[in-house]
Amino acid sequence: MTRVDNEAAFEKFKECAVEVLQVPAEKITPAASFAGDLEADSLEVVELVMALEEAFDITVEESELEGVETIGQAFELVTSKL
């Protein structure tokens, strides 16, 4: 995936986790942890992971979501689908 490519994808990522979790654009950075930053619940982030399979057109498996904690961490997992 080239860099423009990664920056549009992390531009679809960002408008569906604004959407979902209810917070600013600028709070949804790589860094920003879900439980910490966010402060987003378990259901909320199912909830994220289920928007963002429509909008990527991919599958998450719920297992592949155990450690995921961060923005950027979630990202990679999406990315690494497509």
Given for the second form:
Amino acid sequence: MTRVDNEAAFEKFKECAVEVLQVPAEKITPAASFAGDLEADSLEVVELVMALEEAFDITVEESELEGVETIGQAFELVTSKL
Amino acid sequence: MSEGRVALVTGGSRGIGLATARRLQRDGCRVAVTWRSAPPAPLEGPAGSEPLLPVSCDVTSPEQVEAAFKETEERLGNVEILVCSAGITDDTLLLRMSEDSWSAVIETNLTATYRTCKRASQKMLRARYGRIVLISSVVGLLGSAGQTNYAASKAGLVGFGRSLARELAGRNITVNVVAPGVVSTDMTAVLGAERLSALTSAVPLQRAAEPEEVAGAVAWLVSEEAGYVTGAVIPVDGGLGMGH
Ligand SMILES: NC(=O)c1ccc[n+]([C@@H]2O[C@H](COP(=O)([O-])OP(=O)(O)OC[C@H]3O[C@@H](n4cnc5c(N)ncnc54)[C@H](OP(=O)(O)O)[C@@H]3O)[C@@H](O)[C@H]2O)c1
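Next block, the form predicted in complex with its partner chain, ref. the form predicted on its own:
Starting with the chain above, the whole complex follows.
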């Protein structure tokens, strides 16, 4: 993916996260952690994954979510499937 | 009342499911019902109500369940109220119970409920609103000779429903269980008059329930009024299961 594509993908990712987690866009940074910085519970993370699956037309297996704790990690998982 | 809400009732073609669908229709909901053998007739309700939407669906098929939700969403909108009433019995003593008989009952009564609830909760989560009611049975907690498969499936609904109630509670979605006793439907008609009167004689209220009496409890659980009730098991059993 080119840098431009990557940025566009992050924008789309950010839109999903803002909508599902109901947090301001500036909080969606690669380092932000779901549980700590974004105060998202496990159900919200699942909802976000479902929204991302729909937006990016990908499928994420339950096992792939293990260890995914930050926005950056989740974004990497998404882009690895594009 | 649950006016204007979209409801899906599995097993809404007959018995308790149909009585519930008609009651919700009367309460102003837009109601879809699943059917396999034949859709209910008539589809029209009292003046001013929306006709029932019959959707063909065998709940043991994941594809058909998906299609039923899609059709309901296209015709009525996202499902806000889900009532799982589709269910079967296949009675015999454990020693004579085949693997097939065991699996068929668990598949229809329990696994299909997992499937429909999972599909419905996706949209309910986004809407931050939902009402789910599972039709269990008094025998789930009381036990019943000849019904190990059925009782296991119905007790399973209690554990399933209460776990789901906890999972979804933060999103304004309630999940409750109704546990009927003996109800006058096709399911009990097959037992024959003698067996039925033996059953009802054990009921403190000394009679079987009409399906509408179960529907009344469901209608209340899905109403705005019952917004603070979740994870409950409501007996509608004439007192048969008291203490359980
Ligand atoms: N009657 C009682 O005394 C009693 C007591 C306690 C609990 N219950 C529970 O109440 C619920 C309704 O029972 P009922 O007395 O109304 O029974 P019923 O008159 O025999 O109706 C059963 C309903 O379930 C549907 N159904 C069965 N298997 C299905 C499948 N694989 N896919 C889709 N639909 C399916 C039937 O659809 P079709 O028309 O297509 O066959 C029908 O609408 C059941 O869960 C039952 O266990 C009943």
